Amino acid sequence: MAVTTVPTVESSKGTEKTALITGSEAIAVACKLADVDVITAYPIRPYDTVMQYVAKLVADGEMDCEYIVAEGEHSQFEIVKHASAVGARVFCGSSGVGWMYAMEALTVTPALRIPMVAMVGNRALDDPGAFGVEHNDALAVRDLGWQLVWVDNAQEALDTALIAYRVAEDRRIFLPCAISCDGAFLTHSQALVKIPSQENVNAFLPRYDRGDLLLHPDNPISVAPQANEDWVMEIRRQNYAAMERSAGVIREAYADFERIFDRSYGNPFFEEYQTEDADVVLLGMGTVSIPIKVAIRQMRKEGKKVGLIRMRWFRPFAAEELTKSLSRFAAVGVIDRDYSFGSPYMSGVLATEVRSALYASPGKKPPVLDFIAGLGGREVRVPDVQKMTEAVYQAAEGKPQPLTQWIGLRE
């Protein structure tokens, strides 16, 4: 696909061109403006645009690298957590069940504090199938080491993948990490950007450098080493104290962001909207926030105190920063695009972690409702937000309410 370029704008910080691309598009050109050494591809819908794009730049001659051609997902993440390994800055991903396919190295590459940056293009795990968002795929590695974050727009996923290399290749950190970008509404939709200069994105992204770590004849070193009971604790130990550090090591990273790129964040962990005066809000993660956004607007002209957080960082989980935002709410109602069947109240794994993280709070404890929606694709409209927005408005007068309530269903 052809990107439509409009003039370029000059400021204090360099020339950034404007393009109308896709999420995916802009991912793929966050990896040129890193300029990733090893790039590996398979396709699987949705995160096959980005493979197609990247391909697309190195057969124009805009893009150096070694772009390899999988034959399935499991060697496709293979391969980048071995040339990462030997130096090479690397760059992969994937979708729904070819996520899961490549489940095995996913495990081992945190383990082996391999800084590989990849792109999940949030998609339901069959069967039954379905190519439409779900947050199940990249989800399934958050206890195994992995940063996740989730963006909500084609901005913030070049930005953020700037960002994802610029941290998980800090030698303080060393381990993966995964951008999330909603299947279809993100992956495919196609939205002006901003693209900085080559020069301002060298300032901000250093080279990689393994150091003493790196795999090499003059450097011989032991990678997978069988540990067993004599090591496996301490390896463990030190990959905790590697994500542990990751959340110093990422609001640097988006401080420095905002003075090269004139672009701030504000809060990297996650997004506040609208809460200064909020009675209640509404947390969710990814795409999900833009129905959200235009339903508080409409609500707020009806006289309802109604915000929004959106969490971009899930691993590491800003526990801390969440509770104390969510202790001025009267109640917080949670919208999951996930599913955690048997989990405590039958509820999803952010609402899950929402309530763990309040449990050890010590500021004041809201109710918290749980919303499954929009699985398999399934758009979440402005009438089922002010819908859960009138049941969370029912916990914050003491009414009892379900938990864990699905929205959206067919009746």
Second form
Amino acid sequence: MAVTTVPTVESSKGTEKTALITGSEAIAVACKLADVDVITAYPIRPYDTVMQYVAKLVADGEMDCEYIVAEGEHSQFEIVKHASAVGARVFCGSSGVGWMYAMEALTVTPALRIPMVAMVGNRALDDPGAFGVEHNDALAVRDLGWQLVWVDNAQEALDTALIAYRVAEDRRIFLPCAISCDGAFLTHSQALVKIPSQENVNAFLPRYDRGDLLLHPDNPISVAPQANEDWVMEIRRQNYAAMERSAGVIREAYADFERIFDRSYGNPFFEEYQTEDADVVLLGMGTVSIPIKVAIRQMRKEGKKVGLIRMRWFRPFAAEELTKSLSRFAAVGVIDRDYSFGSPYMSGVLATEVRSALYASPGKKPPVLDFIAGLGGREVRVPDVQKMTEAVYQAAEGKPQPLTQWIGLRE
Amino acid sequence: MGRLFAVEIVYRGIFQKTLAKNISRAIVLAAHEEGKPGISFGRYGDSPERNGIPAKSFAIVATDDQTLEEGMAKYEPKEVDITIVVDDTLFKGVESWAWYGLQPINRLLKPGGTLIVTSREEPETLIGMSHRKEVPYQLAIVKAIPSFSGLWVYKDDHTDVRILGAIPKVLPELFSLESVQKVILADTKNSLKATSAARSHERTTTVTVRPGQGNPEEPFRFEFPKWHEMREGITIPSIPAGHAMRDPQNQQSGGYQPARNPTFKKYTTRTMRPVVNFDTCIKCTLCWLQCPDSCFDVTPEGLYDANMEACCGCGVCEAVCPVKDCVTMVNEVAFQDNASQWEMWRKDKAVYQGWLKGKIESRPERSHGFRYRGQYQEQVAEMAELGVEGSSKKAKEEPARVTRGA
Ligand code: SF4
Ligand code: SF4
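Give me the form predicted together with its partner chain now, not the form predicted alone.
Full assembly next; the chain just shown is listed first.
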């Protein structure tokens, strides 16, 4: 379904149109608005919805780009990597084991400072073959130099894709960025989304200029030569510096976004919901935020002051800001839609990171409980959230609680 | 702290990988016979599996475990008691994947340490090839054809045991002849090899190399850039385009000389170099086209001059040249510098032809593998005879011919 064929309504912004589209379609629209040059595709659910939407935009003549269907995900990511090296703005994406099949290409992409933007339709890793959401696919690249961001609605998916290009292609950064969209909950459900005008997008997003790293006959360079141990630390240190700069560039991009599009996301790194007076908070990533928000409203009617912190950017991880915020609460409950078998306290990835951030922080360090929930796309229900909150309150009162608990499991 | 011994074995990738490992292992095992702990390892990198690239193996031995650990705490020893060189062309210096710049062959030797080399050359020739060192050291020559084989085959020609026999002569504290003979017998069950080791022990003598002796050239090296000085994205500038050549005789300009990597020259890979007869060359371009390293400079009159700063000595140009004896590979030992052959030819063709004839006729035998079927077996027999008897019939008939350049 092309954007122009859906019913549109005039928004207060005049030139802005509103469309009923899925999270995947929102990303496809962002690709069109960003005038992406090269897109590669290889089908895997739920990411494939994006490639279908882009294909339609191209077929309908609404979008002009090279659209290459590769013979597998490894080639899919390699092709856009090379296209980006010669100066093309690129888009790519995958899900679950498709993303993992591309792993070698995913490791070299940040190493070569390729500002690829990718969409990960989060999906449980095989086996078992399952379509539903888990975050282990995107999290598998967390140490490699990928910037990782999670969104929880279609509007945010579109806006974040534009921001991702702006940040990734900033010469100070030149690191890839993956936008995680929960399979089904976001990729396959339609919502009303404001489509920004092309003029505003053009004002927000400068053209991609690869500068002295451009692979071109006029700029003869050799990319990725073999090197021995005399060079590797210096190369890694350069990527460390780029990731270190990323948080500042993200802040700039969100500020500009707000100025140009008149839509604000507040703190770019995480969303805080009803935290001002909260005793305890829950913390999670992606669409799990929706049942949590509903549960919080119900619990507040019963006098329980609960808040939510929804992480957007996982890489870079805003440790200072997050721990400053967390120091205000009596206890924290992290909801991990992932697993990290054998990790400290057998917790998920997010809880382990949050605890690690807190340990070295100067302020108060509230206890952090971890809840493994919603794996493989299982629904996280309002009563589940209430159950988790109970445990967090217990921890706040100093009553010993298991550090990792499985929620919504048949037992 | 006890005493630490370090021995390095400098060898050529693939051709001598097994030889170097055999020597290094036997050193550690022989020292172990006398209660000394040790380790044997190869310098990690690509070089051992690359044809002819200079590479290193090390044997570190100590009088006790803690002292050994002091040695192991350094990846590569910073100084060694003995440097074993299993190919004399390595005396010109080594450049490898594992380090940068040109490393003089004697660089790691302690003052008074010993360089043991397998060669058919005389000490003066070898000393002239190696860089000067500020402190004196010893040179011991084990007379032998350089033992080259392949990745999957080993030329079992007694080179290893002959070197092992020489070691207790120059450094008896490391291990005795008896200990290394025990290891050789246990390992090979071949008493002839133990005899070879003993003969080599008897025959080994050393000459002292004094500080003023040797090649006075500064070996090339360069500074490593800091992390923030390096271009990002694992990106390096390409070698720029080349330029026309200038004829030193008539100042005519033309042809094409490609620019080359100033930080990786790779000519120390060479054990043989091509010499070109410019008078018979038919300018067919095949050598220029087929050289894997773009070594040929195109001269203003359209001749092809193999540039010796770049040539790795693979022999492809000799193989493809359609004119008989126009390109000939000659033992690298016969040359003192990397000067242009074409410039010499332009200066005086008759002198050049004389030089060329001398190089070709007096070249000591040299090859990467075997030149004809059965040559390995012949050489193994010859070397074994040399090892056990102290001379070989062939060696007597054909004494080593030493070429000392123009
Ligand atoms: S031997 Fe000949 S073909 Fe081989 S690198 Fe040297 S010049 Fe080139
Ligand atoms: S291959 Fe031989 S004949 Fe042909 S250009 Fe080279 S040197 Fe001359």
